[in-house]
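As a starting point, one isolated chain is supplied in C-alpha cells, in the form predicted on its own.
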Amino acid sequence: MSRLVNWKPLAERLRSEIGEWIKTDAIREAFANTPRHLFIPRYLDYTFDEDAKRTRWVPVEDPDPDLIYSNTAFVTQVQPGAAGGTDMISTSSSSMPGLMADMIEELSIKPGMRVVEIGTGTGYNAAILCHIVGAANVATTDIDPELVESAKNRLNKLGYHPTFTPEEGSYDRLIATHAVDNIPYEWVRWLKPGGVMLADLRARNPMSHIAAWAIVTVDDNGTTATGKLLPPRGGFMGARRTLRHADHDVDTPRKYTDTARLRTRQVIHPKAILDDAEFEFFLWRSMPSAVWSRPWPPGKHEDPEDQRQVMTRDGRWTSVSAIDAGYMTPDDLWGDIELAYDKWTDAGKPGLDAYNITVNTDGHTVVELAVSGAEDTA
C-alpha cells in the first residue's frame, strides 16, 4: 500500500466493528492500535475472467484502506493444488479479525504470558499477540521461510521482534491459525505444563467442511494435552504438507464402475446420513480414511437420485442412492457406514460437546465419544 493512510481511525473503527468478539482492554488496545495495511499492502481476489471463461485469481494493488481495515479474510498467497496442477488454490490469507480476537479471547491471552503462533502468514495476527504479551513472549512459524521474512520486516518496522523459532516446554498458549486433521505432538512439546492450545481440527479436502475446534490442556508431567471440542465459531484453510502446494488434493482411487458389486436390499438414506453434520464428524474419525463430498450448495445440483458416493484411500468404494448401493471391492463400504451410523444413533446422536482428545506422546490424536468409548486413534 503506497498511500499515505491515516489508520488510526479506522483500526478504531475496525475495533468497534468487532467489539462482540473482545471482552478485555489488552485485546482491544491492540487491535485499536495496530496497522493492518502495512501487513496487507496487496492481496489476490477470485475473479471471472469474461474472456477466457474461468475464473482466476487477480491481484489486487494498493487496496482500499476502508475495505483493509473491515472484518474480511483476505487471501495473499496462492499455490498449485497439486504437482503439475494448473489450478492455484489458497494457501495464506489475513484472516478475518474477529476470528482472530474471538480465538485470543477463547485462550484467555493475557499480558506477560509466553504465546506460540502457528501460521504466521501475512505477520498481523503475530503484531496483536506482540501488542498484548510483548513481542519478547511471541514465537512464531510457518512452513514458508518467504512469509517469514516478509512478515518478519513488518513486525520489525514497528519494533517488533519475535521469534521465529520456538522453544521447547516454553509457552504458556498455543493458537494455530491453520487447519489440521490431527495435532501435532510437536505442539505439544513446545508448551508448558498446564499450557494450553487451540487449533480448527478440520477434515482434508474435499471434506473440510467437518470441522470441531479443539481446546487442549498439557498435563502436569508436559508429556500428553488432553481436551474437548467446541462447535467450530470460524475456520482456516488446511496446513500445507509441502512447500510448494497447496493441502488440496487427497488421494482417492479411480472409479471402475464396470466391475462394480451391486448391493439391492434396502439401504439408509444417503442424505439422512452424509447430510448430518454430527454423524458426519463421527464417521470422519471413526473411518478417516473415508473421502465423499456433500452437494454444495445445499439443494442445487442434486443427482435425481440422490446418489452419494463415498471412497477410501486404500482403494473401496461405493455409490449409494436411496434404494441400493454399488461398490467396487468385495466387502461393503455402505454397509460399514451404516454400521457407523447405528453405533452413532445408540449413542444417542451425540454431538461435538460429547467427545473426549488426547494427543499421546506416540504421536497419536485420540477422540473418542465420552458416553460410549468409541474412538478414533490416527
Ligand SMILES: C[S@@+](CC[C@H](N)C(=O)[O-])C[C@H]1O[C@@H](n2cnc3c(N)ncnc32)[C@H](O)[C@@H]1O
Second form
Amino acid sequence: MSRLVNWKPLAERLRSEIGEWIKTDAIREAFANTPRHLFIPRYLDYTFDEDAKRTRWVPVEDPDPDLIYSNTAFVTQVQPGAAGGTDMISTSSSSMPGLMADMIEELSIKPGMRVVEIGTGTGYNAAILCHIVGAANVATTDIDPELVESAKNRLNKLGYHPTFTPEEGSYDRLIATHAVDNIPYEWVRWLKPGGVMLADLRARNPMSHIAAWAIVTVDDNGTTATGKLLPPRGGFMGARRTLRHADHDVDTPRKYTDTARLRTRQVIHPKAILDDAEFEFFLWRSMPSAVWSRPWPPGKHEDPEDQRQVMTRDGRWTSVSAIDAGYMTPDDLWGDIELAYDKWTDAGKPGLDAYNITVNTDGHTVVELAVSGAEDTA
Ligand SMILES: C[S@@+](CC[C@H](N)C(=O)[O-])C[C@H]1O[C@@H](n2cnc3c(N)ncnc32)[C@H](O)[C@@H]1O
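So the form predicted on its own is up there; where is the form predicted in complex with the ligand?
Complete assembly follows, chain above in first position.
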C-alpha cells in the first residue's frame, strides 16, 4: 500500500544530488519532475551472511521515500542462477539515477529525438526518457513480460504511452541498461543511419567488474556500426538469455577437482593484476573463455592470503595465492595470464579508449586494439 508522498521536494533534492552528471535543462527537468517512488514500491535489500558465506535478500515493502530519492540503485527482482547453486542473483533493478543521467547526457538525448531503451525494468528510466523526448518517441523493451506489464501500468498512470515493440530503422538513440558481451545486431537494425547506441560491453563473467561503455554509431547505409569504448564508469547487470534464471552465470566452469595433476609454481605477477580493470578487459579479449573469482562482497572478507581462482570453459584451472605459489594444471594457466599481462605492459598498458568497436552484419562485435593492431571477435 503506497502512502501519500510529498515527492516534489525529494525529486528536486535528487536532481541536485546528481547535478554533476547533468548538463542540459531537459534532463534536469526530467529528474526533478518524475516520481521515482511510484516505480519502486518494493525492493530487495542485501545482507551478507558471514557464517553461511552467502548473500541473503530481504524484501522491503513501501520503502522510505527519503531513501528512494537518493542516488542509489535498488534491486527489484532476484532469480536463481542457471548454473545451479543456492544463491539468488539480481535480475532487475532501478539503476543509480546519476548513472542514468550520465548515459543520457553521453548520448546527447534531446527533446524530439526517438529513443529505444533496452531493459525496461521498473520503468523509471523510461519515464525520464518520456519526459525528455515525449512518450510517442520512446520504445522500451525487456526480456521479462511481467516487468514490462508493471512498468507499462506505472507509465500509463503518469500519462505516458511509449511503445514496447521497437521498430526497425526508427531511432536516433539506443540506451542499453543491461551489459552485453556481444552487441546484438538487432540493435543496429532498430537505429536510423547515423543513430548512436551506448551499451556496457564486458565479459560474460559474473565476477567481472569492469564497465566498458561502448558508444557506437550506425553507418550511412544502416548496416554496420562503429565506435569506441569510454573510460570505466558504472556498470550494469549482465544480460539474461532465459526468462526464469539469472543465467549470466550459466557458462561458469565447474571447480577443478583433478587434484592429482596439480603442481606448484612460483608466481611472477601476483593475483592483484586481476584487479586492474583495464588489464581485465585486455585479458577478456585475449582469453574470452576465462572466468575468475573475486572476493565477494568486495572489500568484506578480503584477506591478502585468500586464493584467487581462474578457470576456463575448456577445463583449465589455477589458484593463485598472494604469497608466492600458484597451484596449476600442467598447462600453466596462470603462466599464460602472466604472459598476457606482459603483452599488455609492453603495449603501454592500453586503456579502454585504445579499442575500436565494430558491429558487423554477421552479428559479431569486433573489438580491435588500435595500438597493436591485434584483433579478435566475440
Ligand atoms: C538494470 S535493469 C533495468 C533498469 C531499468 N532501466 C529501470 O529504469 O528500472 C536491467 C534490465 O534488463 C533486463 N534484461 C536482462 N537481459 C535482457 C535481455 N536479454 N533482453 C532484454 N532485457 C533484458 C532485465 O530484465 C532488467 O529488467
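All values derive from a computational prediction rather than experimental measurement. Positions refer to the first chain, counted from 1. Just so we're on the same page, rigid core means the largest C-alpha set that superposes within 1.5 Å between forms.
**Asked** Is Ala340 one of the residues whose C-alpha moves 2 Å or more between the two forms after the core fit?
**Response** Yes; Ala340 is a residue whose C-alpha shifts (by 2 Å or more) between the two forms when the cores are overlaid.
**Message:** Is the shift of Pro59 between the two forms large enough to count as movement, that is, does its C-alpha move by 2 Å or more after the core is superposed?
**Reply:** Where the cores coincide, Pro59 shows only a C-alpha shift between the two forms that is less than 2 Å.
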